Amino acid sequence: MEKLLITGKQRLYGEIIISGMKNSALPIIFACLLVPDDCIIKNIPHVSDVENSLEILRSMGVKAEFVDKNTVLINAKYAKNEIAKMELVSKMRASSYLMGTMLSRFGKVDISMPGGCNFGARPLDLHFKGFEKMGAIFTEKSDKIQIKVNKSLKCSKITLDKISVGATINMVLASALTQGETIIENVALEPHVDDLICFLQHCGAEIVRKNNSIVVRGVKRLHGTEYTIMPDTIEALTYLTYLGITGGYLNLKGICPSHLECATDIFLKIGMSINFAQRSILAKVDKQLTGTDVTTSPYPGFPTDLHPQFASLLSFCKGGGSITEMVFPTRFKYVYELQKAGVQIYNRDNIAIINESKPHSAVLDATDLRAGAGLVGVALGAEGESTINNVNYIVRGYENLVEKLSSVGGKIKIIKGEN
């Protein structure tokens, strides 16, 4: 079992190249199941969720292989409607996208309940309601899901009960090859939803976003393409929280500045200096930042996936602050871990209240991907040497985290621990 060993109080200076967005890569990888030709996908991050998604496709008879460090070739011409590596489905939430692609390709889905980070129920009801609108029949037994159609999916008007990235993506995937016009309303606005749409358009899909609606005119066939994944918004914002904790400067390269506007105004508000360029930002911190209160909400609001990292940053800010969680209200398992490091934090209902603190070294346990990233932040700013267990959570979503932080002055390394 690997662990992270971090020595705190090291300022960060230098350049970090931001990787491709995991949250774009996963739906696009599974979307390739709809394409019977070669798809070459570039800027793929080398993280465990990507490896697992490719292995799931291989277990279905799909050709899926890295042709260089960050480029994969996928050909689903001979895909089978059977997942041999079903145990991988329960390890990642994004495996739910197989429901849309398999239903569209084969007319039937037999799948285990998708897994992923465990910070509260994230029900699939919105997905099932959408599929039912398209003529599918859903049944659930224990942790098994079956969805099927008698003949083929039908076009429909689908209004999501609430904004959901996952449900939006699944409806797009299911309707890309469904004859007629499908209208999906109250959709998610996240950039990685548009990245999926752009990829499918490159493959010949007819999809148009109209404000909070997406209109899909089903085509008979999709063709292969070459496509580059957009940069990872949450990775870039995570490194900004680390800079806010340690001080120094970072040049984040290979990013899309407009995608960061969901949070950069907050970083400017608390005192960080940020200069934008076409594909990079230069951020500096030479004084203690001032705390603030934030509320998470769907894009373009403050992202829930930055919640734990920003909580760690607030503990180093003058006056502290609070985070009101409106997307996943039970996302607070990280609170106890921060308390172990001396952070004065507590949560009431869906609000985390963080006081200005002087964190110290501790042995910490990552409870999910973003919580783990938050623990890295507090360890970078704490006095002494901290250990973070459950590294597998963190490597699910951050490519070369140790190497990137080490290259800009962070004292961090992976060590082998006892099983």
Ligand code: UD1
Given for the second form:
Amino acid sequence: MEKLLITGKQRLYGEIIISGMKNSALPIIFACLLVPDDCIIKNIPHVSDVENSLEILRSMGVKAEFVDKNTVLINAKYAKNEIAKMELVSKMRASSYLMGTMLSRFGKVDISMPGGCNFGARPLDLHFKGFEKMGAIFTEKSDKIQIKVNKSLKCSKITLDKISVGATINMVLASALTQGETIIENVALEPHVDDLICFLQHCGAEIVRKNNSIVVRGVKRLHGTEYTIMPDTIEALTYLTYLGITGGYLNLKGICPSHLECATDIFLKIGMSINFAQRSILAKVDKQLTGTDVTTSPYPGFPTDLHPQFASLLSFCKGGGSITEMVFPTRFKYVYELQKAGVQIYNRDNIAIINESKPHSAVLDATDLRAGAGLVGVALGAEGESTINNVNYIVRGYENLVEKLSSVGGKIKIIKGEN
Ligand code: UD1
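Having displayed the form predicted on its own, please output the structure of the form predicted together with the ligand.
Okay, now the whole complex, with that chain kicking things off.
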């Protein structure tokens, strides 16, 4: 297992090019199962969840190869309904997208329970209910999911009981080739849902978003295309939390500034200066920021995937603050790790209360992807050298984290650990 060594108290100055969005790349990679031609996907982030998704597709007989560092060619013409690398399915939440794509392509799915970050219950009931509305029959046996349709999926009106990114994406994937009009209501509004829709439109799909509904008119066949993945909003916002902790300035390039507005209002409110340009933002911090209270909610609300990183930032802010978690109410495993670094943080129900603290160096264990990113933040601001174990969680979602932080003045390196 690799570890990160971070020497804190270094101000960050310079330019960071934001990578393609992991949570957009994953559904688009799995969507290629619906396309029997070459799909060239650009701006793919080199992170382990992407590698695992491509490996799952390869193990199904799909051609999936990098043509350059961030471009992948996928051709699923000869895909088989058989996953040789099933162990990878249980590592990632995004492998749930195999349900929508395999049901559509093969009429049958037989997979391990998708895994992913372990920050509380992550049910799939909304996905199953939606598939059942489309005529599928599902059985769940211990850690296995089996879903099948008698003939083919049928179009339907599906109202999601709760806003879910994954269920919205799975319904879109299942209906793109389903004859007739499928209406999906109460859908997630995240920009990466629209990125998937846009990719499928490029492949010939007929999909329209109307406010919080998506209307899919099933087509007979999708064709190959060339597509560029949208920039990673969570990666960009994570670097803003690091800047808030260390001070200095960061020019974040290759981004879509309007997608960051779900959180930039809060960064402005606590005292960060941000200049917005067309494809970049220039953020500056030359004084201690002032804490605040935030509440996570589905997009366009403050993202749950920024919760642990923002908690680290609040511990350095004047007066501290709080985070009320409304999407994953038990996302608090990181709290104990921050306490190890001297952060005065407490969790009650779905709220973290963070007092202004003087974090010190510590040996910390990443418990999931975003919790790990939060620990990087606290280590960047703490006096002395901190160690972060379980780097495998962090590399699931941050491309070249060490290189990017080093290039703007961070003192960070990755070393091999003994365990
Ligand atoms: C996706 C993201 C994850 C992000 C989350 C919310 C990926 C691979 N993961 O996860 O990083 O934190 O969106 O922005 O893109 N729920 C149910 N039943 C279901 C499905 C969800 O009750 O069948 C609940 C969840 O427990 C949670 C809420 O709905 O409370 C939202 O979850 P959802 O949007 O589905 O998250 P994911 O798609 O799993």
